[in-house]
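Single chain ahead, by itself, as structure tokens, in the form predicted on its own.
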Amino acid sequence: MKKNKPKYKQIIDAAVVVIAEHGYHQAQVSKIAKQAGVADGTIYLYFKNKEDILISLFQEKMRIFIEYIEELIAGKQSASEQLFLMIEHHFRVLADNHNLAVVTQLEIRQTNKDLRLKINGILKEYLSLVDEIISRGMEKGEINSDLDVRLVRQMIFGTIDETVTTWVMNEEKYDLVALAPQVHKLLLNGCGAV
């Protein structure tokens, strides 16, 4: 219920900015409240603590991300086309939101192990979507069916993720979205049907 309220979204968006600017460990709840334009106490009406804010932030952004990708690939028969659209959208979302890119590629990885495990749990839905594309590609002969789906998923996600991380670490000096066709080709050549 709280997630549908405007202040929830304001706090999530403010948290992205504050965590990107100050780092997770230095991002105080009071800074997030100030960025969101709410009183410090208001934060606790929606979130238990800073960790809950980060988990909720990732959950909310990932939910929107996955819903959009599902809409984007719906009706596309080719697993190759679905994979391309997924890669391109992944790159576009992070290229369009510097703060979100910093949070997802750098800050989340600097948290404690328990927090990272919770984040990984949220990531499972995205990875399931990748699995569906891979399985469809195997059925249609676009992806080598002798390959292990989990290994192919690791290769796909790892390549996309590392490409974005490198882009962030290089201070976003080049067009990330323009890399989508090359990454797509590389992945398909690596796991395509032989």
The other form holds:
Number of protein chains: 4
Amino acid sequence: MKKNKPKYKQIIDAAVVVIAEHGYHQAQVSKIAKQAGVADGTIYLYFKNKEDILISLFQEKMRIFIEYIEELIAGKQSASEQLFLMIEHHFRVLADNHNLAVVTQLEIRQTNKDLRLKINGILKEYLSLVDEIISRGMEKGEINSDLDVRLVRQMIFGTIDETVTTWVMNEEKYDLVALAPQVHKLLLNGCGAV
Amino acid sequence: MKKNKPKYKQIIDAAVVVIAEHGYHQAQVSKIAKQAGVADGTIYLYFKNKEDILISLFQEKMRIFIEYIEELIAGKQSASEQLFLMIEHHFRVLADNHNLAVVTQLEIRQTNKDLRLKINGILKEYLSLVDEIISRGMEKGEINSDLDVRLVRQMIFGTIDETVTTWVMNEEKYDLVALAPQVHKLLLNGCGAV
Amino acid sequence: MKKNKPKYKQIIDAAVVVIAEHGYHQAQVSKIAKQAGVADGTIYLYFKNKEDILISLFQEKMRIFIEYIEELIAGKQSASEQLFLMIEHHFRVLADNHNLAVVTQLEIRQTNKDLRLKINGILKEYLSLVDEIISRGMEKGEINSDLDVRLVRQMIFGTIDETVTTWVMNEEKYDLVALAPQVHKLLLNGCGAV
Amino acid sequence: MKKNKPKYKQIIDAAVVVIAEHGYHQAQVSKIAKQAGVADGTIYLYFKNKEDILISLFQEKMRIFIEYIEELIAGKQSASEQLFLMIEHHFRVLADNHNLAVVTQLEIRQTNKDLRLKINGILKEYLSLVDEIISRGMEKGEINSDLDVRLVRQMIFGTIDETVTTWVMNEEKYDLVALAPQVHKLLLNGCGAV
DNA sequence: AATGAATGAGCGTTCATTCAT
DNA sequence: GATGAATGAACGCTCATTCAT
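The form predicted in complex with the DNA is what I want next, because the block you gave corresponds to the form predicted on its own; please supply it.
Once more the chain from above appears, this time first in line as the rest of the complex follows.
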């Protein structure tokens, strides 16, 4: 399995650095190879093509992200608490990793439709997690079950995403994690929680 | 004034069609010119460069959009009603114009940082409009004035944008405009309206 | 005869200014038209094409130049004196007209082979004048008649031309006309004058 | 060092052929690549841009030229002899290489001011060599030391250059090398040698 | 005669990918 | 496995010239 070899992660980390530093359109394969300390051709022993680096990058980070959140909310009973932990973790991960924040909020979106569809495919796992929290919240009466789950999820993800993007665009001047309680309150209100 | 000459609008409309059909990176100037029924060089009598077409396109559409919404909400008293009219109009414009929806939700975002910053500059007028509705709603007691206006705006815009993007990504399979009441309700709840 | 109409000279003078100021490759027809105060299309009522402007420019200036020198040397007996008057006038004309100097020494030479051949055709009149001075000098015994007239002419023209070009390249920092006596002496020595 | 790799010289030689054959402005990079038997992109592994090909070409040829002349005149005592060897070698190199003669006398001069300045910078090494010969000639009493070294150099270089250009323009119909003794005599006379 | 909007051919350069070593 | 030199397709933009008014 190539994904477990050291150079695989090495190249992905190099890609995050290079894309964050130079922007997606200036992140040539040769630059990524140089940053990773390997030859250009070596990239193609681990990735099908340049697009595949980006997909794998997103997949890898998302996998870790989701696994962590799943652990985090595992023992919690209330949807409200689960939602809060998710929001806070989402904010914390990106606040702690400037490069990753730039890549996911700004650079990765500069890609073509096809690539974005693939990235959306990966994102679905996260969205499913949100759906589960919502559904469980409805079952327990925490969330108004008249609402459309999909719409609620779009509100939650849209708000979180927009909040992070605005923060990145404003050069991360303020404390993102500190916004978690307010965002949580807004979203919970929206859900019709009493 | 070049912006009032017929070819100016002709080229912008052609750009919307070509970009929606082929994607931003496959929207060569020659393709746009052909679609507009002018020579390649004519493009440059009306636009500084290819990037300028995109900026002008967004500016032009946003100008019409904002002017229309301003008229729409002019006589309305409640922030709730104003918000609803805005959401519905936002959805309706894009639902009525498939090409424009694809361009604004997917293609325009594939551009480099500089261009995105310019586009964000144009978007600010819309966001200001939202801010005004929120502020007025707070003054009247419709919206919980303890909330951060910026966060509320991010929730509103983030939710609307995410809703439209999801709809476009799902190949516009369902009725977007019909979602307006539910989205409106969600957002109003979020704002702490009683 | 178009050459006698005011706009003909107007355009040629504009071309000298524009080419000197912006360089040959940045001297677009539209710039020349603007400088001349006429419409782009008007240029083509007086000149076949852009190349024709340059040829006519050179022809016009050279005609005046030669006519003047012919008058100047008309009454003079010695080839030495004729040569001196020619050198001095050559230097003076270009020293007095910065733009013309830049155009003839630097910019006009940036043209393609065909155009340079045409320009050389015009230059031949000047070279013939030099040949005549040399031949008469040989007849009178002022110049060593064993020498090849063509080679002597190449020395004379080559030296004058190189001297002016070096002066232009050095930003005309020193007095070109003041060099005439020394250049004259050098060339006369070269001709074997005693 | 890229300059020692075979493809470096291969591309320069191809450039000489293509520029001589089609003229500078019709010497597209793709034509040069084809002539050199490499891909278009390969050019850019060895040269910064098209302009750089021309500069390197001139630099390379000038380097060989100067090195050869320096060896040639190393053991010679008289400035007269040194001057003759230089003139003859100058003529011989260009007479032996039609393409190079066309490129240096006609095509290379069609370039813009910036490029011409760079080329002049390279030419300075040659002009310095001439200056040295003149200075040494003055020390030894072979050349009239009242003369301005710069003017003498301009006469020497101007005459040689004009002679070669005239020969190229006349389609190289006569024997250029055979002119060396006469040109040498003319110049030596000019220098005031007895 | 004069205008100036419109035309459209033409090219230097980048960079993802390959493959011989 | 690892290398990195070589490949070659693809495109935004300029500007001399035309021609309807």
